[in-house]
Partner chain sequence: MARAAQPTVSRALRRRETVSGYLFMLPSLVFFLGFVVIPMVICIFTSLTDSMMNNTKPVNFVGLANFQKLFQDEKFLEALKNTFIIVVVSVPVTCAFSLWVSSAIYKMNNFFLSAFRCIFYLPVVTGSVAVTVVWKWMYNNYYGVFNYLLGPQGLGVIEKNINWLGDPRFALGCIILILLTTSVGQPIVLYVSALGNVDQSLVEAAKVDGATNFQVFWRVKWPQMMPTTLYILVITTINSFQCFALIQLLTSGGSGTNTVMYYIYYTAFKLTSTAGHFGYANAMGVILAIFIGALSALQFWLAKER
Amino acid sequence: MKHTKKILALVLALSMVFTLCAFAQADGVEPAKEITLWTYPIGNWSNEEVVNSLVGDFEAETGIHVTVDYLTYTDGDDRVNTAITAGNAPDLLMEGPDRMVAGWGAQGHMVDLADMFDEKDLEEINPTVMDVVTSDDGSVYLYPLVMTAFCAGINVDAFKEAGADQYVDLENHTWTVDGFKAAVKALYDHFGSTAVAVYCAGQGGDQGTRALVTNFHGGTYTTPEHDGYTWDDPENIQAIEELAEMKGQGLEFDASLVGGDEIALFYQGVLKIALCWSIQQQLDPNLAGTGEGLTMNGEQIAFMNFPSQEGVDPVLNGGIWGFGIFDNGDEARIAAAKQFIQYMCDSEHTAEAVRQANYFGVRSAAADGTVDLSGIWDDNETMKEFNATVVPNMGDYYQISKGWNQARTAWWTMLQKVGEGEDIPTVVAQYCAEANEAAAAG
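Taking the form predicted in complex with the partner chain, show me the structure of that chain by itself.
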């Protein structure tokens, strides 16, 4: 009996110790010492030298080694998809909500980061951004870092030479639809070549063509609930018809270009208007390092809101980027990845991480309010001007709509058909229906 009691006591004691150990491990998982980060080209987060510096500082502070791989928009999705299928997805990914929230997050491949946001974070982060990165079920698959509004760009010197500068308000960076039409005509009459290309060889940079069409007569692209596509509304059809009428008169539906090609041609001075412009491009056109706001030939570039009807505010497409964590089933790696996110997005290092992206931060302060982020671009006049004249026009972030991948393909294929001269209402209805089918299936 005496021995039995001793054995029982020992078993109980051991079980308590084991239980305590198990809880201790679950609560404070030791972070892994090595993680991987894949990043799409988001500002200088595509620049190896810059990223090495940011990541090097993180490594020095935490002892966690980060292996970085740089993706392109051409094959990045394929690489990530293949990696997921093969079971070797990266620990961290830097991209936007359309891929991480509506795509891989909704498919169950990403870690829910909701536990990383306390009340203070929710106060500091832009509520619209927080809404976009939060799924219907409350999961958060992307910790946001930066945001911007996509815009257009014009070659100011060319506009002045052609007398088209009278049609743009360079102070407020706005123009009307009639002003846009008149400017394109003036440029064509003067230079005799295409001034603006409605590029449609692929989905790259399609935010520009979408914004051009929807702003022409105030059309919409998706439903407010993001469960369907509305680009076949009469306003958009009218806009596309008017754009099609401009064909051969300075505007072309160009099925040989994507957004990146258009930027290159604009930078080279060939095209006089860019639809795939952004503040990142304005600060470093074509990422060529040849001077802020200048073309290759030294001509001045101005960023512009998309043309809208007289008295109507333009509605711009937004861009949001941040980090997500792939659920590879390794708690230690997930813990290390979360530490990386905390370091970049909510610490005294956040200002630098934001600045290197050449976009605006999504939060007013970081590190429990101890770091003020509201003035990180105060030393840059271009950013201040952009923030005052373009960012306020940022509209609904609809890129998280269901069936988004297929809808993007339907959009540029539709523009190609319009360029080929097919009946516009028919072709718009056909491809919008295709997108809606994908939305219904998704």
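Positions refer to the first chain, counted from 1. Rigid core (definition): largest C-alpha set, two forms, superposition within 1.5 Å. The shown structure was predicted, so the numbers you read here are calculated from the model rather than taken from an experiment. First, how it differs from the form predicted alone.
- Once the cores line up, the CA of S256 ends up less than 2 angstroms apart between these two forms.
- In a rigid-core overlay of the protein, W412 has its C-alpha displaced by under 2 Å between these two forms.
- Rigid-body analysis between these two forms: the smaller part rotates 12° against the larger, C-alpha superposition.
Cool, the form predicted in complex with the partner chain is there; where's the form predicted alone?
This part shows the chain on its own.
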């Protein structure tokens, strides 16, 4: 038995070396020995010690040195755009489809990676993810590694104290719209303060307010083709009207907060419900490093799907992240960058690359099915439970829609106007029209 395992391990190792070497020599190009990677803060891929370990292992196996630079969401886009203009963009970038597919890829700055996917890859990769990273013309500018669904959060201790826990299903992490309304009222009656904030000072964390509105009555946010915005549909108008009716009774439209501010207030125990929540926040609330699933006062936090109508599954916004290659005209560096992508995203090393992102793998297996990735988080109950109860509800990734940046501004501005008491059908129609004008302009 021991000999059999050793033989199998040797076969797998040789298979991986053959795969990497064969890929590296594709089109007769010898890979460069040095490349650069810029990464946005995606889990521990923003942790220099962790990334040094990952790329160090890659260098030891391939002889290719990777120089890493770390971006922030504050100035990262400006840095990339400046580098593109100057002709010295990084070889590799780690981020999501909104930037690499709908942004720099569509603008012609990135390498088409479609040749990296065979039929086996398409069987193993989540089809929704594959659809998102594939452009209308079949080009693929992002090789996906991880995904997640964004969610809500509740202060369980506060819910129990107010008797609001009866309105949530903590086992399945779900609640109905009626349950949400009843919970907010119970919290307000007990504590006498705002329980949940529809924050709208800017675009930060706006996935939470979008999901709250669209799930209330099953509305949509964009067209299926991602060429226009539909948040002025009757279902969404009804949802916004019902939320507005809750103002002053535990819910406020707060034009002084963005998602990060809301998270801080939730962590402090001021708010009892968070709309801007995620698995990373659950593992490390407020990024304070003080423990999993607890407020600063030690109260329990539970992640929740967004409230939906009885019998209707919630539809959650999601995140997808992976690697893209800037086309700097150097085929040797492109070949080396492709080798890096295959090493991280489709090899025996993929499980570790996924774990360090603190998200969920986009594929069920790697290395032509020889590496099972389905149980990556079996040793972590929180990740395992989130993967079972929240991730399956990830819906359309519409952040690649045309006119996206302008639409985000129109959305939070609209919420501000609602909070100020303006006529809801009128103001929704006005700002949705602004978003559609941006989409039509491309």
